[in-house]
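A single chain comes next, written as structure tokens; it is the form predicted on its own.
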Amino acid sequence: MHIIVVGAGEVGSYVADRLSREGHDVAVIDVDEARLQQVAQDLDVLTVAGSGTHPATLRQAGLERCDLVVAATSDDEVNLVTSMIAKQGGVESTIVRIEAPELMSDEAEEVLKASGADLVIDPDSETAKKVLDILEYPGASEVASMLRGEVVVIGARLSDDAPLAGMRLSEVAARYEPEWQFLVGAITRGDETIIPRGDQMLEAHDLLRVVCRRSARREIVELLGLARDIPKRIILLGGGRTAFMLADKLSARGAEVVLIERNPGRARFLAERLDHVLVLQGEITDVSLLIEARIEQAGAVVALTGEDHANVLACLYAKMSGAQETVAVTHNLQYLKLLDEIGIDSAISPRTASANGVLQFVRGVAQVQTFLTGDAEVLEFEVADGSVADGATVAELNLPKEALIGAIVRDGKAQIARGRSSLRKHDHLVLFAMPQAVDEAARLFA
């Protein structure tokens, strides 16, 4: 596919990177030439300086042969106009990034329709959802709900005293026969990620991605060495749109929420609209303010500002003070290794949430989950009538070595996949795969 990405910022550059690494022909447009130079240096893409709202710029980026336009700037209006021009120019599909709630309300339905957008992505909303999922599974670094919530994929590092540490997968399988409740779908050790098989040893500090039936999720958390209570007192650092959505949802669930925001006007706005949230005005790195917020008693501290260094410092102080769980939103992915080494529990980036939506659309699958650490992906497929998988067992499929079926949902009931598990049309599957194995595996279900 020839794909034009408009916007070379945090979201657009990450989306362009994922798409180009999958072999798509990608052009990136941005008005900031310095940013474009960095993109050209880092990625194998065509860069075009200019605005996506200018037809000439889009034509220079290859509009006439374009299959998809992704409008991912931080300006909603630019994204909507870009989509409109692309559709008028004959582009089949467009994806737009929208952040203003007013543009996603019922009153704005006609505006979105006029833009012709086939998919709307909202990085702030998706980031808030990811934080909520992680807070539901304390100690996990990644959580993804799949197959309409029937199965959950949990990413976590094995602690030294985790029951699974030191076991081979074949031993784990034998212990939990005949009805498996979970399956290890991917292992990241150091800089290497693999789709494991039965003889693989699980070692302390491995980053595992485990799929489990929703009914067994608490047992899996214990096996990973992560058993903790869901936090009841949560401190949010930063008062942007993501924090507003989080505070609203958490307080509605009965959590005690404290929010710290630097800007006096924004703090006043939040205090007026969040009735059951304590809003404090000040810097999130102000130790006296963190003490006033009783950060040492926090079940979770979530740093959500646009400044990575402030998020890292505040989470580090929270951890040292006794906070149980720390979550940092990071915009510079070079910080990831540092966050892991200094003991911050989870890192979330708006980039992955946006990329997941785009990849889901490009591949035509029900769901795609990518992660900040490791290249493994988790995808949801439906078995098509007459496909190779229809009527076959998992073992008979001869999946690529770098792909593994983790779970099957049939008639609303989930089961963990085994070699002897049979497949039939309309089954929904959770597949773990490395990017290079996705297309080959997808053909078996199509």
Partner chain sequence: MSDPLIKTVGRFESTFGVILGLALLFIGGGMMLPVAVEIISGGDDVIELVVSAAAFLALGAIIRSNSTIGDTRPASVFAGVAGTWIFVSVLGALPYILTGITERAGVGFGTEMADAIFESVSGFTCTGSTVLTNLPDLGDPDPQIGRGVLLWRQLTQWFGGMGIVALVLAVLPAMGVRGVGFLAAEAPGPAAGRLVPRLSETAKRLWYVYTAVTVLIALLYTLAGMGLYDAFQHAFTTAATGGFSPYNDSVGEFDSVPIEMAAIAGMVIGGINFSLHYRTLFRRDLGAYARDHETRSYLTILLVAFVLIMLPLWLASPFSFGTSVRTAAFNTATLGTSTGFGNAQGAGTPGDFVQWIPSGQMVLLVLMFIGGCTGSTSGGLKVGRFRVMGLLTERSLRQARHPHAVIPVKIGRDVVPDNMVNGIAGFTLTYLAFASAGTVLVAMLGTDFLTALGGAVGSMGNMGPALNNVGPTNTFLDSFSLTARMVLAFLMIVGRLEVFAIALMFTRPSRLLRQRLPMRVRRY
Second form
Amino acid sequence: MHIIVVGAGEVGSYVADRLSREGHDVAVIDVDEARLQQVAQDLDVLTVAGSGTHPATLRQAGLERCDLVVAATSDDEVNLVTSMIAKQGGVESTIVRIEAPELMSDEAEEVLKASGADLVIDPDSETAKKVLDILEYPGASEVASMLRGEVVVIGARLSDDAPLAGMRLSEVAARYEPEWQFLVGAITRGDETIIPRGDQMLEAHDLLRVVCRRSARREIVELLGLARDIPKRIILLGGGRTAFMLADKLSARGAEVVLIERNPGRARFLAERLDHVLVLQGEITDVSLLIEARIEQAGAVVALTGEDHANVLACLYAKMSGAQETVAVTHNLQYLKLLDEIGIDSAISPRTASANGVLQFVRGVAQVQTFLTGDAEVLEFEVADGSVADGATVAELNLPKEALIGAIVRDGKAQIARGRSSLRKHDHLVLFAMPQAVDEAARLFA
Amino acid sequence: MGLIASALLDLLDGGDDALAMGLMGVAAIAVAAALLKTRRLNHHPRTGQSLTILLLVWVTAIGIGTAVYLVTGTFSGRGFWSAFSDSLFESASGFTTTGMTALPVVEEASRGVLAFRAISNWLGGLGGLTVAVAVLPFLTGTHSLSSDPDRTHGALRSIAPSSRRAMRNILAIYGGFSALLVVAYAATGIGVFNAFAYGLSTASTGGFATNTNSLWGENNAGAEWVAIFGMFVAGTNLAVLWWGIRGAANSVWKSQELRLYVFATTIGVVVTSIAVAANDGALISRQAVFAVASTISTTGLRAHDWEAWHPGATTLLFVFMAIGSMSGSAGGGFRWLRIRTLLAFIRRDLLSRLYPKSVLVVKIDGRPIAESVVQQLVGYLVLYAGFVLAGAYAVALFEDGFRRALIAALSAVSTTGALVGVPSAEQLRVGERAVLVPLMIAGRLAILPVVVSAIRLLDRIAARTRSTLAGRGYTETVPGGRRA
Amino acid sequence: MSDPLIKTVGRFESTFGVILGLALLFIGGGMMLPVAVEIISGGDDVIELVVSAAAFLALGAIIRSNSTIGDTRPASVFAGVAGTWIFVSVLGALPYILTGITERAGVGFGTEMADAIFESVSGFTCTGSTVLTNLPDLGDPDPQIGRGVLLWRQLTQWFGGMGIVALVLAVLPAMGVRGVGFLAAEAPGPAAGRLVPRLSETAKRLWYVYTAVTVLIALLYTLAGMGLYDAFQHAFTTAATGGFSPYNDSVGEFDSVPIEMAAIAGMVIGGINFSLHYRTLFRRDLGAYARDHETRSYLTILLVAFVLIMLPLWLASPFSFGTSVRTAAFNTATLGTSTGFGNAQGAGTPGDFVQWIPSGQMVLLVLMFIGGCTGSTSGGLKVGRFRVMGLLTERSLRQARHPHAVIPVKIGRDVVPDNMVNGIAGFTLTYLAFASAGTVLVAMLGTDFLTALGGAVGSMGNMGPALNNVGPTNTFLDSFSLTARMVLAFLMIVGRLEVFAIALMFTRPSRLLRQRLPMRVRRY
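Go ahead and give the structure of the form predicted together with its partner chain, now that the form predicted on its own is out.
After this comes the whole thing, all chains and molecules, with the earlier chain placed first.
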């Protein structure tokens, strides 16, 4: 597949990276030549300097043989126009990044239709959604809703006093007969991530990915040793779009929200638009300001500024002061492991959130979740009519070793998959897999 | 303005003074016509100028009213100056919707005069409404304080997009409401004429009565309930009423000012009821409700002897009197919207003391209020309090009761009128009246126009004096020059 | 738990405890003075006073030794200062209770105790309203109340004048810069900035100046013809602009023009910013007063008020010119500085201002609101704030004429920054809100409107005498019910601590933030 990515910013370059690693031909367009040079150095892609709104530039990037254009600049108008030109140039599909909520509303549907966009992504609101998910499962480091929210995949580190620590998976399974409520889909221990088998032993500090039915999610949280109160008092550090959306949603849910923003003008803007949110103005690394915000009484501290080091420092301080839960937004993924090590509860990357959407689109699967730590993926499949899987049980399927079926949703009802579960056409599956096994597994359902 | 006044004057031809009033009406029309001919209204007067025009309109109306009372000889018998002071006071009290009367025995006045009093109330109310809805919000910075939850451009704009249409709507609501009250009063059996008079003075929150003992003298429970309803509604914001009529009940209740108004009324009724019950065993909450409605709408119709009540109740009534009605209503006082905004300001201030680095915005109905507007509001509070206190000082020069002086001044500035502790106006000395008349006018016009006009006048005098002085300096150096 | 960087073992991390403990120690030490006087004068309350002093010292020592400096965020600062004041005021009632001076026929012990607390609060807050009806007359051979207790009563005002917390900060250099909030929360601290770089040193010097001023005023009194004992008794409450007097007719007891003049001078001095006194006394900078805008406005206000009171008194009432000037000057000074001395020799004499023609009382009511200068020992809104409010009014008038005008609020050549203007406006509004709520509440407890208004405004401004039934010749006993007196005592502390310490002590910030709670709090 030949793919053009317009915009070599955080989102654009990450998407380009992922796509090129998956074996696609990628061309990246950006007006900023310095940034392009950096991209050309880091990634195996073609770089073209210029604006995506100029047909000539697009043609230079290979518009005629192109299958997909991803317009991912931070400028809504540029993205829309790019998509329009691409469609006129005969490109089959386009993905457009939109930030303005006004353009996402029903009234603006015609505009989006006119631009020909097949998929709209909004990294900020994706990030906000992820943070909300994590706050809903205090203690979890990653949370993903799958299959229209019927099942949830929770990523969490097993604590010392968790009931599951020190048990074999088969023992766990035996204990929860006859009906399983959850299933451990992937384990990361140290640097290594594996898809576990029944004889796998669970140890404290293992990072587990557990799939469970939504209705059973509270028990699971307890089993993992994560039972904490849902945070009532939330401190948001940084006042960008993501923080704005979060503050709005959280305070509407009845949480007490304190937001810290550096820019006085922006702070005033936020204070005017957000009801019941206390906006403080100052640097998030200013300890006296954090004390003023009563950070030690925070149920959760979410650091959302554009500066990783500030986010991490503030979260560390919060953790040390006694804040329950800390979430840091990190743009640089290289230090992820470190964050976990020093006690920050979860890290969120705005780029992965939207990149997942693009990957799903490219692969043609319903949903893909990747995790920041470890390269295991969680995928969503539909069993196609006449595929190998249609009519077989899970055990008969002969899945590759690095893949595991986690849950099956039939007619809107979810159940945790086991060896004897049978599959039928139009069933939806949640599959844990290492990247190398994805294609092989996919063939079984196609 | 003169035109409207005189046209209405012609309408009242009942009673003994028909001829005199008819003549006055013709004269007023003539004057108005002459004025209209010579003076064409500048379409874009400067702000200061328009404030002065506003003041002049009232002064003219009061002047005409004074002339009417003089010509009809309503206050004859004690010499011209006494009659003049009585007439002036009665006229000012009427056109400012205050409702203190200088008539010793109201029933003795002719029906024509009584009707004129009611109409002066009504016109004063309409004028006040126009000022409150259309003119002042833009001057006092309260335009961003409008009570309508959905629009942003002031109460007037929320009623209709063009100011002419809005004025027509205001007139329609006000007229309709007055007519409704007249009918309701008539239905209680107090007589058609009385119903007409009470209807007009209730809708305008004026408070003139056709009985020396005010509504009390009518001795009619039904009429009192009508008055309660009328006063309460007259004290609400016209924009809110408009939305209520249009059926947008949801957005009406979103108005924080309305909620506060209703909340305060409820508290007042409860407290006063307890006080009344404590005083004379027989619990008649009608008294309490009436008193609260009368003060909170700054109408000032009396129905019972409030003086004898528990001090807690009367004190609360004084507070209501000071705060008065909702913004954009025919009533007067400091107004609940400003109180609501100041409360929000206090809340913000307390929070910012706990969080010195916080950025907090004063909001009303979910909309942010600009800092400058809030500060202006604080300035207005000081001005209002200053007027009441200075007025009280001046009144007290002629009084021996401190409390009476304070309440009289408060009653005049809030245009409430006859109330607890306020001596009936016939007992007031000339000096007191001289103080109260400007206080009433200031109160009716929300103070600013009066003060600004005074400053303009002083400026002009200062400039004139300066130029005169300069002129004299010139003449002195040149022998034989002009002399001032 | 506040500053996670400070680890403490075995003690409560409570700045409140540190300050309260030290305050109790100080006051207990100060109580030695009444004890000494009582012994010398041969009174019979020695044991009671010693017990009270011991109670202060013991409690202070226990609390102090068990707490260390902790949280210094605004919320805890306000709570700490308010807590200290309430605790000290209540405990200060101990000598009154033990010596039984609030005993009256026909009331129970509870009422007596409440009265003692009222007297103590009125003392520490420098209000000067009293419930004591049996104060001695001048030269009484067998007074019902001993000199020791009377001195304690005066001393409470002296301690309250410059501020208990300021006193504590003076000996607590460990607080460092974190004490700023405490000093500010206790109101009449050094508004003109620090006198010297170190905060505790500043607090110390303020207390030096305060003591020096007190001695100076005592000297004035002696020159005017008072005995040494009376001079010091009155100097304590004059410098503090408190208004307690050991005599039944207050300063009027002496009926002497020189003494009244000395009192006027003393009160006016007490109403001026003490950092200016510091500059005059320790830096020999006499021009400091003339350069200070607030002092100039303060003197102007007093002068205008004097004229506005004197003229109607002279022209429209039977007073002679001399009497009018004397009584107008004294009462302008006493209410314009929130002191509250009286110069009446009984109800109906010229000094009894509630019998004046009402215009004069009107002016006094306004004076009660305004009070003295910032950084002085007086109460009320303070002249500096009043001026800013005036400027704000002027600006809104000018903006009514010229809607687009940009008009900064300026004092002299200095522009008052917007957030400070907002702070002052916020303070004034909160103050007014408390005063009006207090008036309504007191009226509901059965007091007539004017007395309730005077009582509430007077208590908030730490005046002492008020309007109508609580004039300079009355006590608070007859006109207010017991509950109303407690409400007033509360208002006194509210006023002394300039509203916020109390207002914020009882508010949870989350409640403030959330104007109305959402219909249902969803779990998520």
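Definition used throughout: the rigid core is the maximal C-alpha set that superposes within 1.5 Å between two forms. Just so we're clear, the structure is a prediction, and the values are computed from it rather than from any experiment. Numbering follows the first chain given and starts at 1.
Chemist: Under a superposition restricted to the rigid core, does Asp248 display a Cα displacement of 2 angstroms or more between these two forms?
Modeler: Comparing the forms between these two forms, which are aligned on their rigid core, Asp248 does not shift its C-alpha by 2 Å or more.
Chemist: With both forms fit on the core, has Met320 moved 2 Å or more by CA between these two forms?
Modeler: No, the C-alpha moves less than 2 Å.
Chemist: Is Gly265 displaced by at least 2 Å at its C-alpha between these two forms when the rigid core is overlaid?
Modeler: No; Gly265 is a residue whose C-alpha shifts by less than 2 Å between these two forms when the cores are overlaid.
Chemist: How much does the C-alpha of Glu107 move between these two forms, in Å, given a rigid core overlay?
Modeler: The shift comes out to 4.8 Å.
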